[in-house]
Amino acid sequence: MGEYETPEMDDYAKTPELAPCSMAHSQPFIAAPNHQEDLGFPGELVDNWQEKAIEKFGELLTKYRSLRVYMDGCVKCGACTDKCHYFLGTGDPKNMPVARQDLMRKVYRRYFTFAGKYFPWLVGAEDLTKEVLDEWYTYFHQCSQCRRCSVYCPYGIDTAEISMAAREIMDHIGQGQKYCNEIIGKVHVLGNNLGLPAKALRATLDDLEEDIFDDIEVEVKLPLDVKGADVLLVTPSADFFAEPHIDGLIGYAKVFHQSNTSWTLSSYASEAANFAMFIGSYDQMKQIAERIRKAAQDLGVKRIVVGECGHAWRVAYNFWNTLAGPFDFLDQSVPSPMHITEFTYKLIEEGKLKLDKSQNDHMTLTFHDSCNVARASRIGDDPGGQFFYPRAVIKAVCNNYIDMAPDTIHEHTYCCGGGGGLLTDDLMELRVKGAKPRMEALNQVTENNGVTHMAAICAICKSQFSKVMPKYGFEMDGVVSVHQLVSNAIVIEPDEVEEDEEEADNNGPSDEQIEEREEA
């Protein structure tokens, strides 16, 4: 990872000073030939990979109308250039979101317009060169796909979408990253991120059934593969092994069981998330979708909620219908997918819940929008559902609860730096440096309100910031699940409980079932 120091914080988000190629080194370790060609791409970079990436660049082109908009569409007005928390980090300006564009811009215009071709040097065209490449890699992979820039742009230029691109046509000719293309092939395998296994991952329910319980005394169900279950979740694999993902998995399992929710996890489909839209491959993405749709079918629930992960309820809201659809075979009175903070919310708004919000009153909380679902999805029929619902179930637990600043959150909210597929230690710098807005815009509520702890409905954010607090002087469990707040609150008496014997049998399948289906 190298050496690197901390930026020091000022009192609001500044442009910095410009540090040109100050980032040109950092750059995510590249696919193994196994993870490329187990998703079907090549396993290194091809011999004609200039001509191939040409070639999958003009069928993007013609495949994505907006792309082509998007290449043509800029006028160097510097409206976004100071909108990239990278940028705001790094001062490296090709973090700017308008020369990170013009990365692919450049190569579009030598190839696919007329000045370009006949006149490169007036339009500022350039062969795609191994050293164009390389630039490509390097920065591509400083982009997050958060999107803050597209809502600062006159003309609605959306740096994802070219981001996305750009690693597609990488990814065509043998040039993928690791970490992304690593975890999609455990999906493809066994249902999630993490590669676990079935029987794994009902030990580790089998021991949270066992923490609860040693908690509250009261047996709290985890159920794992129950066919003719109302609800299946899906829920991003983090929630399985990590703080303080696995309090709000606790949080949505008390949910369900205060509320009377019959409800099952899948070992097919444990993981929710959908790491293909990183690398703009909506193939991958069908894959992986389709696995939480057979997943469904086979269980024979009424409705799909997801858990709290960013870009899986993105992909789920704006993609699964036409990915995997129709989902005609659920429950139509009811939306699905639902958010998890949508699907708590109504139980408490229908007084199905008991709750003692003091029990969080050792906190004053502030909720940290995560990308994903402020600026590309919706949460609920409402317009700014997505802001509404994560906020009001955190004040529905808690006493004290203050926002940041109104240009720091809802739609202008910053990225945590570690989102769209680089939550990876090779890229603890960029990671860092991209985390410096959020961290000035937390200390600010910190200083003046007395800020505790911020909260989170994305489990990217969740790592993110539980490893690049501590760099800022914040504590590491600073950052906490909206359903961990939950879990905290709900009131469960032992003596409200009485367990039927059959209903407590029916967890899912045994471990020898499991072995049976693994071998089968």
Second form
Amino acid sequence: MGEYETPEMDDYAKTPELAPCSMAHSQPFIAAPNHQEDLGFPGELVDNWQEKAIEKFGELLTKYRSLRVYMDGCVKCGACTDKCHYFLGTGDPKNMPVARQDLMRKVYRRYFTFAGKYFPWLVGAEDLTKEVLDEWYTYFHQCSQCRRCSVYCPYGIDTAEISMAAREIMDHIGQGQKYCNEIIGKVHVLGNNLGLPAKALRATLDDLEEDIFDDIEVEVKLPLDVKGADVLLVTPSADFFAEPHIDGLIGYAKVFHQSNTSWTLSSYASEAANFAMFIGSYDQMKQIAERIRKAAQDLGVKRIVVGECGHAWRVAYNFWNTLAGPFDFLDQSVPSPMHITEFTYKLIEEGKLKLDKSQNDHMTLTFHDSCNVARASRIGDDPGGQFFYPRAVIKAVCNNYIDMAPDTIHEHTYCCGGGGGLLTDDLMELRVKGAKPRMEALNQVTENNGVTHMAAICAICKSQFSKVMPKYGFEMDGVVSVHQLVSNAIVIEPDEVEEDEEEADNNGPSDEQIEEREEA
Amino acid sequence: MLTTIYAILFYVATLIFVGGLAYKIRTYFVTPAPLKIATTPAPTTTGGVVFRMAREVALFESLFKSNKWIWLFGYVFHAALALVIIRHLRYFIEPVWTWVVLAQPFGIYAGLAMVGALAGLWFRRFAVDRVRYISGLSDHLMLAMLIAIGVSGLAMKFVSKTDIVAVKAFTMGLVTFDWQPLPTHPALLIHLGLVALLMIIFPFSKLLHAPGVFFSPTRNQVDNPREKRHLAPWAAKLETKAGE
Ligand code: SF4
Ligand code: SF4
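Counterpart to the form predicted alone, namely the form predicted together with the partner chain:
In what comes next, the whole complex appears, and the chain from above leads the way.
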């Protein structure tokens, strides 16, 4: 890793000069044997790894149409070459999406196509050698699976699909990545990425309840494992301890409180994140998703709401029904899972929340669209709702809001630089450089429009920005949770509290609720 | 002799083209897409997806978002190619349909535009360092071949005419299995030879982008994962006891 410099900010999205191999040294730590074996992968690189890798590759080609079609379909038009934030931030040509794909495509051609078997020199086919495997490990861990390239490719070629497949192959020959695999292991055992046991979680929530009480002198509850609650909130575990995530969690709690929603967290499924997506493992992803289903069934909730997390929302919105569905035991009159910003905005529209926008007047906000929400899912009923709802919530609770440049938001948004299982210290140089395009767009509105804070709805984005923003000269707390803004603005009067407790009874299900459930 | 060689060449080329393409399309068709991965915002109905795909195929919408130069050259090339193919229909039908007759003059301009656009695309492969980096030998050769096809075709129009009545007799003879002599015009032989070669390599090359685009899950999926459970056959086998 060694020394590196934070890139100078420029006009955003200026295409860099090619700097071949400038990131060839950047690799994440390899997973230790026990972390591999916990997930059923070989502990270390197996002897016949080449044979095994090709075998797995062949299997994936029959299981994933995306991989099959994308291996064949690229015409090398170059449209994607300047779209990846890691290329823009590093200049390493292997970070151009098509070049990243080609690392896998050359092996595909060699082993699975007529042209590559008989005329490898003509089509650039190559054997899967140790050097090639090493390149895979390097550059498929420089892809945050943000899918920006896929928006611009005339065939929709999604490099995320390819890096997921590459990581899956590497896992199966014993060359997994430490950060992701260690975390997935923790979820299987303890239910969350942090490895936080139920008791510790309850203690954390108790502390938070106290903090809220000290702040507003109203008892706002953070219920855990309440059977018969209406809403199960599934949120990234970072919301329980990290800044500014935790302020978002307080925001959700206040929203539930003021709207008299009976809700609960689950200690069994205390994690919305599903890192198995990053390693392309359907099987692991399914096991993690099934925890949510089980928690929802055991608690007998009516609906599921998902907190601020990008890839988790992708998994929840797009994959849960496939992986762990059908969710026919939930209330079918509202969509589940529902995103917390949609949940909150609907309450705002119904006039159920009392808001004082001026509480956020010390800030001028902008919003960072997180890749997995922007390009890989939807919020609400209409296409593009993923852009609307978070902004609508922000604008309902803040007076000062301004968007960043149009070609850096919505579906064109730039990744924070830490997504896709790369949010680890061993990839810090990559993370800092990959954040450059977003930092430049932010800098532009900071200088021209006096933006002071950037809101986000993704746990990874928030952690990444808190870490890299200071390197670019921004304040560390320049990134905020959307529900942190809601929390600031929401007005909860101390006298409401008595009524609330009787009506909502957040501490446990009422007899009525239990009866209802039993009848159902 | 020459007639026999070219006749057989075209039958073989057609077989490989059709058979190879059918095989590839079948592979794409039977390979499931286990997860919903549409690039969003995506249409929420099948009609919407058809419309999205139509924009993609007829207008190159994504490419337009991406890079105006590539779009311009790419679009002109494909549109011109379509017109040129329409112009060539006259060699395969008798009597020639009126709209094909009407399209004839456009076909000529299209031929010129096609070669120009291909030259533009090839120029980018040298001039833009990013595109140069990703271009392989086969990418250059593909463009060279397409340009050679275009130029040899135009040469017969503008430089040295060939006997197109005889050419038509030859092509119609191929279709009706009643071989007629092929004129031995050098540009014609090059032209036809390269077209046959193009047909042969089609199913083995990046030209598969043509059928591939229709199978791209990021573009052809309906955005309705919560409403409709999407389950691939191999994934269904992983399902544990229902409702557990
Ligand atoms: S998915 Fe994102 S990070 Fe990966 S190659 Fe494409 S643009 Fe780059
Ligand atoms: S935009 Fe698509 S087709 Fe063009 S080079 Fe990139 S991946 Fe290949």
